[in-house]
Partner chain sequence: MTATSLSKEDLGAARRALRRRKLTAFLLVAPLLVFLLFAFVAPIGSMLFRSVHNPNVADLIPDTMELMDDWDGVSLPDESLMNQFAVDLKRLANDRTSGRLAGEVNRILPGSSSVIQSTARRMRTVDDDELQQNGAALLFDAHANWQQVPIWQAIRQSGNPYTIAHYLTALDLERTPSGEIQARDGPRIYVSLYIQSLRIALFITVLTFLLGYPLAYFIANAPIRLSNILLIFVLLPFWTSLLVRTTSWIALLQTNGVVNTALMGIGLTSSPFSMLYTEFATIIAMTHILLPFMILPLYSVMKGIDPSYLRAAMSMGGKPIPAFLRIYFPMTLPGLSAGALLVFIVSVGYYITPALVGGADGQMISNLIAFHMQQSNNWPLAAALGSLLLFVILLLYWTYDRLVGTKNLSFG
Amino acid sequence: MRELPAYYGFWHYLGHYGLRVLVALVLAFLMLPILIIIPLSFNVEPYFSFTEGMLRLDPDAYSTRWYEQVFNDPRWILSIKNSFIVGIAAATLSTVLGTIAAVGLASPVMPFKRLITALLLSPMIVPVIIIAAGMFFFYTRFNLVGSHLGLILAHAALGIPFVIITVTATLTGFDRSLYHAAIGMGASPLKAFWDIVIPLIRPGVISGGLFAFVTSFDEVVVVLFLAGPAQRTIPRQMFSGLREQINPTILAVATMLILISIALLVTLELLRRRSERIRMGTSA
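Going by the form predicted alone, give the structure for the sequence I pasted, one chain, nothing else.
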């Protein structure tokens, strides 16, 4: 633990520890509504509140029945399957297109760079409901509404900006002389890009792909506009469950999503540290 400077007075200490307390309170305000879902998902009763038995930590008041119900319900199984199929396909497409766009935007000879960047990042700025409505009328002309392909393309469009941002940030510290040296030694542009550029920007590419996957996995507005019954995803099924029949099955699914999110955050942090080590190594 780092010691505080010797010149710190009363107001310095007050500001230092007061800031820590404030950060802890903000963190608790953000995390408690999420973490409280986890114990509620084990409630033996079909309620969204703590029972007296749960407050007494009575083992009989806890059950995994709602998790079992998730995997015994064909609607939830279909939703989970669709979420992973659409999420993985959309993330893959977003990663490929976003990486190509980021490499092009990072080029010093790219014309109209700011305008093109603004257009590519617009899905992050424009309200999702406007994008969903536009996609609905556009995709209707090509019979893509109510299909997995239409949903994948729509989610890929929403995920591309995240890939562009992360890959562009990685390319900021990239030494282009390495690429030109490979070209000068006889390598083709494609081979130089694959063997030199990709290994150095891989953490940013993977991070962007994970962000694109999370964006697709969590999307509900576009699904409401474009998906049919066969393309129902987890957020869409949760939305329907809140309207039709409220029970802790939704909390069980939410708990599983929290665990997936934690795993993705840990992966992103490991990739960020690896990217920093690579950047320090190349700069040295």
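Not measured: the values here are computed from a predicted model. We call the rigid core the largest set of C-alpha positions that still match within 1.5 Å between the two forms. Residue numbers count along the first chain shown, from 1. Compared with the form predicted together with its partner chain:
- After superposition on the rigid core, the Cα of residue 21 moves by 2 Å or more between the two forms.
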Second form
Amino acid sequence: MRELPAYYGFWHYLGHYGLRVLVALVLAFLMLPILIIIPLSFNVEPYFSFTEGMLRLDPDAYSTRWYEQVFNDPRWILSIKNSFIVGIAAATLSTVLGTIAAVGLASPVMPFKRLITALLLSPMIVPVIIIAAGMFFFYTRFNLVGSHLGLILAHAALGIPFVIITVTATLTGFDRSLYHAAIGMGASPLKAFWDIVIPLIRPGVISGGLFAFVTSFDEVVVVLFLAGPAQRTIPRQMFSGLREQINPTILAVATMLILISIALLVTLELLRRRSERIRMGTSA
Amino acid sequence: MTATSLSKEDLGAARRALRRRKLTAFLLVAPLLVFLLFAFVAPIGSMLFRSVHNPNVADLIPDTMELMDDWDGVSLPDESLMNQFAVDLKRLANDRTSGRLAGEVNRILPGSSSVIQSTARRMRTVDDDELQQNGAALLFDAHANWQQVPIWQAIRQSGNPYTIAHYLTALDLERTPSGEIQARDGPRIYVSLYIQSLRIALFITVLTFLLGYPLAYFIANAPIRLSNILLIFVLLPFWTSLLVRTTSWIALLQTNGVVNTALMGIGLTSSPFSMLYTEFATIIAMTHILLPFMILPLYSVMKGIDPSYLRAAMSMGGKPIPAFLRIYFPMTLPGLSAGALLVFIVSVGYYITPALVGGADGQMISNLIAFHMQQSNNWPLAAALGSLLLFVILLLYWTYDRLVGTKNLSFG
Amino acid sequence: MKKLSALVGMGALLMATTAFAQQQTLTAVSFGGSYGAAQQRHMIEPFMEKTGHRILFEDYSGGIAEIKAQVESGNIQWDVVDIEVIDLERACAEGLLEIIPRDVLPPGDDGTPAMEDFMPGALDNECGVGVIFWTTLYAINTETIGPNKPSTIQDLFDTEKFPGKRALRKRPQVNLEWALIADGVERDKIYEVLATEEGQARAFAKLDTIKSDVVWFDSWSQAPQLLNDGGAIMVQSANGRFYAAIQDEGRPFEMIWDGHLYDLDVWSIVRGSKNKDLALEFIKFATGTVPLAGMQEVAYGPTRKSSAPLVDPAVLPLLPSSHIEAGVKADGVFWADYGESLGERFNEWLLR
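Next up, the form predicted together with its partner chain, please; the one we just looked at was the form predicted alone.
Now the complete complex, all chains and molecules, led by this one.
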């Protein structure tokens, strides 16, 4: 612990310790609600609360029955499958389109830059309920409601802003003269793009893709409007479970989702560090 | 080299090169624009169109609607129109589409649905010639309301394919038969729900600020190792599924939930509080969910502020609070405004959490849009409510962009 | 020899692919919970086993809104749906359901032709085939209710004598009927009164008296949970939900039969279903003597006379048919005419 500065008076001390207490409380507020799910998912009873046995740490009060139920329920299996199919396809689509567009957008001579950026970021600003309702009206005409394709297109649109933001962030540290030098030396723009730009912005592209995947993986409003029974996803299944019959299988699924988030978070952190190293490298 | 020394050819070549670069840049963005135009912009456009365009009734009873053109709209329509309507109603009853007409008219004149449905049921068995001749009398016989003007006015109004009536409803207004616009007679729910949504969103924004600011400050000024660990505490909730976080609030707040059991366990209360399905539940769960949106932009701005400013101010004998407010706080404003905008905009249009934990008094405008989309099937009204919400949000976004600029929107 | 086995292999492969091509997926939708589980065991699984087709069995919380949205937008996602007769008349009159021909229904297992085998009411509406006789009532938790037990619909509306939350399903159906019963309307006049403006105002006024004490829920399956965890002291639900909670989970619930509103559920086909033929096959199978008798697991009465001998005598007193005098028959025709008007009015009343 650092020594507190000598000029500190009463208000300084109050601020100093008060801040620490407040910070601890806010951190608890952030983390506890998430952590509490994990032990509850092992409750042997079909409740959402701690039983006396659980508090006594009686092994009989814990069980993995809800996890077994998840993997024995064809509806959960189908939703897990759908979530991954839609998530991966949507993330791929928005990463490819978004990365190419971000490169164009980063060009200093891009026309209508401000307007186009605002448009590309707007799926993040417009309330999902409005997007979902509009898609329900419009996709109906193309028979896209109740199809995987419709869901993939919708989720890809929702993921675009995240790809644009992350890729643009890596591009700001990127020295465009490298790209122009390659073209000047006779490389085609496509080849220059592939050989020079992509390797440098790869961390940003991957984290943008992960963002897009998570956006789809966690999305439920559009699914509520566009998906038929054959397209239900994990969040959709959780939503109807929470609405209709509260049952701890949801807690088991939630615990698994928390583990997935931790894995994603670690991946992203590693990517961020790598990207920082690359950026330092090119600007040095 | 200055421009004056360029030859004409050079200038032309430079222009061409610039144009080519512009074109290349645009072509890179083009595929995404085309995609978004189809997958995102057109759907929103079709929602806006829906809010003013509803051809249902005009398609259901075209012949009656044609005769309506000659009706003055004040006195009872003449017999030929009523006869035609009786014929149309029989056809609808046999196609089993009279319910659609009943639903549309009912939205303009509540209570009409039962009049139309029960009359249609009666007309089903009458033969067409009889209806052509005597339809009006049969209508009168089936229900007394057919002898009054309002239901006919309602049918005519619902038969107009282009209408701003849904916007009027969404603003708790209505048009009188003589065409004036006045406050709606009857329950006024929508405007107060917009205000409630804005109020809840503002409340959540303030709460996330109060909780997020100290934490962001602490993380930004902590030693690097500690700040990395603390950042994970912020990022993990951010990356955790929204439904997982909503689930945990249900587990915490329900009658037999963790909070109540704990409170009763330590003897603070003898009977459980009902916290789930209230506005309180909506606010606390949404604050939890949106807190990282406030912390992250604040943190990224605070990290760039040299702590020595504040220390210098304080060591020179400045009182800590005024020093903080005058020196440090203004420097964090860009992060604060970015975070506040995000939290506010996201929460105004929030749907899932209020739907799951909000009960009757914790609902927001999005929930009513979903209700009209999925429960009452009043799609034009849902579209009008949605368009107004979109307008409010774009207005906020535009104001923000003017005042601050959107450069500070970033994640992690 | 090698050639032959190759040929056989090819043939087997071909047959496998044609079998695969013929396998269809049907989407059946019902109310979930213990009732859904019984249907899963006695209707869905045996049908899949018998025919090799796949059924996606979904839950919904009743009402016609979702069917209406599908039909009116032209996105038909559901094929077969279990619907309450209180909603059936309206759904059928509004053209949301297919008409089911009567002559294709198989005779009972004892040989009685279908038209005679089905009980009165089970085939009244051309859009549905009866599945169960059931009823809406309310129940109490005997452990927490205290010495003074409610026993009538009046008690449900008496917040002074019985303070505490009441849980009701969020819809006008049943609740408006109960409000009138509590307000003293004679039971055979309820629908007559409810068809008048004054009667409707009277029903809403009565509901006003308990509005602040009501917990509204969306789905029948939420009801037993509410009664169990103390969310409400009197909870409305289908009799089968409470029966299953008492029987299978040993809950200390007691059903109050006064003023129960008995009704049927039917299987229907959503209009425009892409699997109409298979949907009809399913309904023919699921409304056979044995599958129908299986619904006694959740104390719902079968709609075929030929199922009666298969019903456990111990369940008989718990079937709605044993409590007809205490109850009122739900009027689907009334709700076909007034469902839209009263639905809008009810929702506005809720938001007020």
